[in-house]
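Below, in structure tokens: the form predicted alone, a single chain.
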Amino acid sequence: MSTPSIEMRKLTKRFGAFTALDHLDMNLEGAKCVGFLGPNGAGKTTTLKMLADMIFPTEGECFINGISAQQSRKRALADAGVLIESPEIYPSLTPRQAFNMVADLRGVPTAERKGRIEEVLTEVKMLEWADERVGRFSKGMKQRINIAAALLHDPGVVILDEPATGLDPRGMAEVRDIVRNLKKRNRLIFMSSHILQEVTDVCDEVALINKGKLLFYDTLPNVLSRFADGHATVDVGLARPLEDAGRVKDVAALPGVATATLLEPNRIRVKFSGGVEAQERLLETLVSWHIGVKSLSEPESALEEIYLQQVARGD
């Protein structure tokens, strides 16, 4: 199976005297999440359409599993899942019937598409709603809908909009779940948002854009590292309170640790240097103690303060 990758190369669009994108050069490639973040009005959605050929750009190229979108659109979207400003599919139809017209219009066989389309509404948790008519179903549930159509016909490359823009806070968490179950099948998911938490819980990788220009791009820890004085923070998750407090100590003692502090009586804030390779020592030896890890996570408010910060250096 090959890797999937895209790869937009001095993307620029302008809209008459006002420039949406300028000169974008990202490379991304294997099986993760990248999320696409930026204010309104950054260039997000513009950098997707293009991608997707939906319009075409001023300067540049863009490229899916090497295959130009602007010269040779459709073998280069036959591998891509696109949902960009959530289309509405017919309220009268139901699932089923909604999908069997995306699987002709993507020419997934005959012979696959029943079995296809009962694997996308498993993969969104909807399979029991196939035959129901899509007009009766809440905003998520159409939006579950929408990614689903996006997935039939197993693409490498997805590509989302803000997908759980809009929805209440059970919907986002459904969306959440469903991104991140796609990396798990060789999948390279390109994801614009604005809802940080959501970058945070489900993205490998992220890109910041504003005022169509790439503030930077990389995985999430050497983002959190480089814009924190060379330090990383991150959330040590236990099962159980911590029964020996003397281990905040030991933590801290640990090579490149900076500090370490007890939170809550099951959390532990640490601040770390040493990029990824440093936390996934760290994540090794806090495991090999046995004090209950049960998760590593960057806090809520880290890329937050990230994206305010270069947001506002460029204004």
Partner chain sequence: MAAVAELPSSMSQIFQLTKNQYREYLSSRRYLALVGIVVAIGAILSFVVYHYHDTLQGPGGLLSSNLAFYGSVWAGALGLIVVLAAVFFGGDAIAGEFQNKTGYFLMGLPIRRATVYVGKWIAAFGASLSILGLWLAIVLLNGAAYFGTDFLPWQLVPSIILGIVYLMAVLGATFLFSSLFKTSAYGFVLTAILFLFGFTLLQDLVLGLVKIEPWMVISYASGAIGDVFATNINWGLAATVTTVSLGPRGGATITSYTPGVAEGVIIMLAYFVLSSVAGLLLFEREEFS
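Show the other one: the form predicted in complex with the partner chain, since we just had the form predicted alone.
A lone chain is what you will see next.
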């Protein structure tokens, strides 16, 4: 069994004078989930479409399992499952009929076919809908069927373009679960998303792209430690304005706290390290001071801050 891989070499796409993707070089190899993170318009879909030979690079080339998508889309996509741009299945077909067509075109052996179809439908929890027409399905159901279709031949490489986007919160959670499950097999998953949490929840590695340029690509722990320096930020909400502004200095002096700033008279931003335990200690101490602690925001990692800055700059 060969190692699944995706390689992009100087991959560039221009639309007229506008550069949507600028010399992207990336080499993904082995069984893992790589998050392709970037704000809307960053160039994610453009990249994935070139991988699937739906659009053509202005410059550069990309390879799936060492086979050029540009020179031989058929062989390059043989071991890949692709879901881009929420495609539509012919509405008059049932999932079973559509999957039979996919199996015909992909050459899934007849003996395995029925079993595979039921397996992937079970994987996306759509088995009881196998014989209903796709045209009547909700967006979330269609997306799950699309994911199942991409998995029918048990591909070594899975390419997903924002699989959870556009779904309601429950649909998003379900799709995330499905993707997490995909990792149980030896697969290389390349999934784009504009939601940081989705990537940190599901992926092992993250590549950040903005305005067509790759900003970094590393493992998630490396990225977290590189950018977070172990710090997290919480906002402490107070029931009343802080009477003694000097208190902020006391907060800053607490163990593990790096900085404390008074954002508003009744809101203090605290940057601290030491994880959940430090957060617990911090909260207990602040409460014991009887300064009217009312709420504590979810800690926001430095990665999130950086990503939000990128998004902001992207606007």
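Rigid core (definition): largest C-alpha set, two forms, superposition within 1.5 Å. Numbering follows the first chain given and starts at 1. Since the structure is predicted, the reported quantities are computational estimates derived from the model, not experimental observations.
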Report task. Establish whether a shift of 2 Å or more occurs at the C-alpha of Gly60 between the two forms, with the two forms superposed on the rigid core. Result -> no
Query raised in the report: Would you say Thr261 moves its Cα by 2 Å or more between the two forms, aligning on the core?
Result: yes
Requested in this report: Using a rigid core alignment, state whether the CA of Leu238 is displaced by 2 Å or more between the two forms.
Outcome: yes
